[in-house]
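Quick heads-up: it's one chain on its own, the form predicted on its own, in structure tokens.
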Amino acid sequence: MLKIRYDRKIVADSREYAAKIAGDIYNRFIRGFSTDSIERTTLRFLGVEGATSLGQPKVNSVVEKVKKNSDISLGVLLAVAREMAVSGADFQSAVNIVSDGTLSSIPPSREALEKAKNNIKRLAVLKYEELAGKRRKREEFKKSFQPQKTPLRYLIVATGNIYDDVIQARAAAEAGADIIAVIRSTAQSLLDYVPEGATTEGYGGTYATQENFRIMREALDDVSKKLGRYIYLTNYSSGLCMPEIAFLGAFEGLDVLLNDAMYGILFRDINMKRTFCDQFFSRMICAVSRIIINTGEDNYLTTSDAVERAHTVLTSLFINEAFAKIAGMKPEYMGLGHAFEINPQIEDSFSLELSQALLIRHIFPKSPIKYMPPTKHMTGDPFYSNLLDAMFNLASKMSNQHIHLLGMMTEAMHNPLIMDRYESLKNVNYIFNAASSLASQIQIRKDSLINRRAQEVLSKAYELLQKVQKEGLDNAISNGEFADIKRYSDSGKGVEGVYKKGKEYFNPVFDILLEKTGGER
């Protein structure tokens, strides 16, 4: 990889500020609050699945009934434990009673309640071991293949029909793709439930469901054996069901999840308090399941100028890294993100792009950085768009990115077809092969534009981190410091689904994950 010069002391100080920023959010929001989606994920973790007779996911029904008939601030599991203590029912039967809304009004004895809580704690341990066992098997399967060269070619399929997605995914893998991402149906992040079963209708993507995860995982494992190389599977774990999808992805063997609170807050107007809490819980699941997370800083440059506001991406990367550390994630699973989005008409635009790509790659050397293709300046001219993608591919190879999301020459025209994906793979395969050792044969001059630009972006990021630490991340977001978008802690979608934990809050799943991850809290 090409070497650049920058102030490493500023990097170390930036990490200290980011740790304080994330720690403040952890202490003020994450420690003391729970959400509807955290409670639903807790139930899923313990084996609750399926739908009611009315078609509502059972976990949604249970949480809603507890909110209506009991005290959700004490945790959904305490309501289940009370029902177990009063009726003598086992866990699943008590869940069904709560879901039906027929909670007993008789208070349980202290002894019976403690026994029920202990039974749930034992169940949580067993379910944790089951999840850990699934991940061990996944890792063993992955190790049976030779590791791929980086950058890994990341390609999206998005037909709306999971069975058609499988066809596209197989074709993409055979043409050279290393990672298949099944993009979600448009606006699924705003649904406050996870659909059940396989789906064949979706707009702009395919619904993220447990069955769809299973179908695609099985197909990619099959094609992995056929090709003799492991094919990674990605989906989206942002939005109102962030931790639920993280658990379902972990259970079904996904390798990568797009998982970022800032994305949901800024671009989907999801309540920030809820999203920070959900992100922490979901990242603990990713940590114990060794799932790579991807963050959404690349989106900042679709609403902000990619030259003037490049430092906001780096600032957010420092903060996201700090949040991941709090959740106990190791650097090799922190897939931080950035993008090739500078206006191509600017003089030396490629040098500026390469500078920023190298800076982020150097600052986060162990992280599987995800590099995003140009989208903002794509046009209806597919030949010009293909050229932009080629320059992006070259920057990615020269800066040794880890995860490389393929650009599509028809990005600005229509939802790319199989042929468009094939042409994109031809482009990246040629560039990666032709420039295989180019970076090792070049040196960057000390006084070069690339070095000067890298130091400028780093210095501005450091200044912004100081400012954010002083005023608090929530206030910084409210002031529009990121992506030039303003959001507020007391508003946004899903705000009614976040609540302060009561003194007797009971959630052994949360406790186990805290213990197993051992984050920097």
Given for the second form:
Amino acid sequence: MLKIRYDRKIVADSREYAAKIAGDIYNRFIRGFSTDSIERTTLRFLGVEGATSLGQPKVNSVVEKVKKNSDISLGVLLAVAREMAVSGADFQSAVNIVSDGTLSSIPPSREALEKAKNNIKRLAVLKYEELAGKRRKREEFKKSFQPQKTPLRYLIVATGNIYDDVIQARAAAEAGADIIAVIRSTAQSLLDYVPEGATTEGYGGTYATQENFRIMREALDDVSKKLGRYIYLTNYSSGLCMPEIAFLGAFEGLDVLLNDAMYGILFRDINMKRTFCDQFFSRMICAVSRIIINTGEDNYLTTSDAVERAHTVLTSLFINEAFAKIAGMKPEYMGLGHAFEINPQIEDSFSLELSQALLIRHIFPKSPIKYMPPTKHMTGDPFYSNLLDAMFNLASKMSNQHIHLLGMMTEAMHNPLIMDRYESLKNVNYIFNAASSLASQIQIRKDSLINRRAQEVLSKAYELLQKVQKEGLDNAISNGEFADIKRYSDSGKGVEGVYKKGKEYFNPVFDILLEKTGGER
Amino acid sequence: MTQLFSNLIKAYGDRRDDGVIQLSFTLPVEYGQKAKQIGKIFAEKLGLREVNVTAVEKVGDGFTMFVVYGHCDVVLDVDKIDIPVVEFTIYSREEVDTLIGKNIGRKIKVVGACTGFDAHTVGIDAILNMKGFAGDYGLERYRWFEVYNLGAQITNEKLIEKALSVGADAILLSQVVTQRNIHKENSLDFVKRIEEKGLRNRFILILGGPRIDHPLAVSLGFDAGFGAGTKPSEVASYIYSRMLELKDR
Ligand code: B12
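For comparison with the form predicted on its own, produce the structure of the form predicted together with the partner chain.
Shown next: the complete complex, the earlier chain at its head.
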């Protein structure tokens, strides 16, 4: 790989600051709390699925009823255990009773409650093994293919209909895509439930549902076998249902999930506490299922300037990495994200882009870095936009990024048409091939702009980390340090779904995940 | 080739009135021997002559993409086409500030937002926030504008409420997502609500976004529309000139 020069001591110190920043949030906002979505995920983990007669997802109904009729701060599972203890019902029947709202009011005997809790604990172990089994099977399947050359070519499909998505995904894979991402419908991230079943509607994509995951996975496994090349499946988990979608993704064999510790806060105005808790739980699931997460720092550069604020991306990458470590993730699964978003009118913009790409590649050597194409400066002229994509492809190949999102020459207009995607692949295939070993043949001069810029961005990122550590991440976000967007810890969507865990809080799923992930907490 | 009258135009390739245009499209036909001819016939049906199919490529199973060049006989008399345009002089920020101070004599209040499901704030921020767009400062930076920027994903109702409560002169609506014409639906809903409250003449209504143009905005019931690449000073100049007109009335 092309080498750049930078001070490794600053990198090590930056990591220390990031660990302190995330550790502080863990202690103040995550450790003692649970959320609606964590409770719902717990139920899903234990096999609760389907909808009530009113069409509400069963897991939502249970959590709602516990909030109404019982004490949610002790966890939904305690309410279920009580019901099992009093009525002698099995787990599923007790869940249904709680969901129907016909909970017994008699307190259970101590022994009966202990017995019920032990039953749930055993169920949790069983279900964990089931999930681990699925993971092993998928890993074996993956291993039966040759590993692909990096950067991996990542393409999106977004027809708004899962069956059309399947057609487009197959075509994309056949044309050379390694990773298929199914875009979700606009504003799904703000739904406080996960829709059910196969869906054929949505704006800008269709819903992330368990059934849609299954349909696409089956199709891609089929194409993988046909092509002799493993095709990765990606979906998006940020939003009010982050842990639930992570679980459904793990269950249905997804390989990559968009999962950022701060994206929901900044770009969707979801409450901070809610997001911090949810990202932690969802990342524990990703950790045990070896799902690659993708972080969303690239988005910062759509609302703030990519030259002036380049360091905020790096600062945030350090923080996202620290959060992932707390959740027990390995660097090999941290798909930290960045982007090629510098204004193309600026002189030497390519050197600046290459510098940033190399810097990030060097600092996170084991991580499957996700590199996003130009979007903000794409225009309605597809000829010109196609050129920007070519430069992006070259920067990506020269800096050996891992997950390469294909740029679309019609980015400023619409979701890609079939021929846009084709031209995009043609572009990337040409550049990756033409520049195959270019990077190994050249060197970057010591006093070059590329090196100077990398050092500047790193030191600024380090300074910002120090500042954030002093203020606390919550306050730094309120001060608009990231993406030039300000958010406050007590406002935002989903704040009512966060609660302090009571002393008797019972959640063996949580406990297993904590134990199995063994993060740096 | 005969030279047409100067107000009559044909497409231009490299010689006046050669009518050359280029086109690309995809047809759901299998790539193969017949595909090229099918593409050619398709282009001829569009009215092109001497069609030259320069690229025929398989973009997927059962799908073929074409690039074609051809001569097109469409002639337009540009003078006879009636296109609504916004008539106003574009001033710099300093000029607008001086003019408002002199001729309006009070701060002009504007309220803006990107309403509905649309979460794109960068466009409305570019017009309203201090920082502005492409080196041109936003309305917040002007001495004589008082700006309320509500951001994105708020309801039309809330935008109207805010405009009423601060006594706004102009409402700026941004619409970026256009899939399935959601921008039109949402903009119409906005105007309908304003009209139902009998407030249509109370505010200057401005619509903006990358796929918006003036004729579209007017057809949806707005006073003016601004598209891709709009600079804040243009919007400021427009608002000033409308205010001046309204004052004189
Ligand atoms: C940045 C961006 C985002 C960011 C937005 C961050 C933010 N806070 O704004 C994020 C990542 C959150 C995002 C999300 C989505 N996006 Co988006 N996004 C873009 C992108 C890359 C750039 C837009 C931008 O900022 N341009 C820069 C500004 C300055 O330009 P502008 O908006 O045109 O504004 C100028 C003028 O239009 C005008 N103007 C704009 N508004 C107004 C208002 C008034 C009153 C006036 C006078 C002038 C004016 O003045 C501005 C300055 O000149 C575009 C692609 C592109 N290159 O255009 C896609 C794009 C707009 N997004 C798109 C989509 C589909 C989405 C999603 C729905 C994707 C999804 N399925 O999740 C979500 C939307 C979620 C939602 N609920 O809306 C599509 C829209 C397709 C369509 N035509 O409908 C685009 C075109 C990308 C694509 N090809 O698919 N997006």
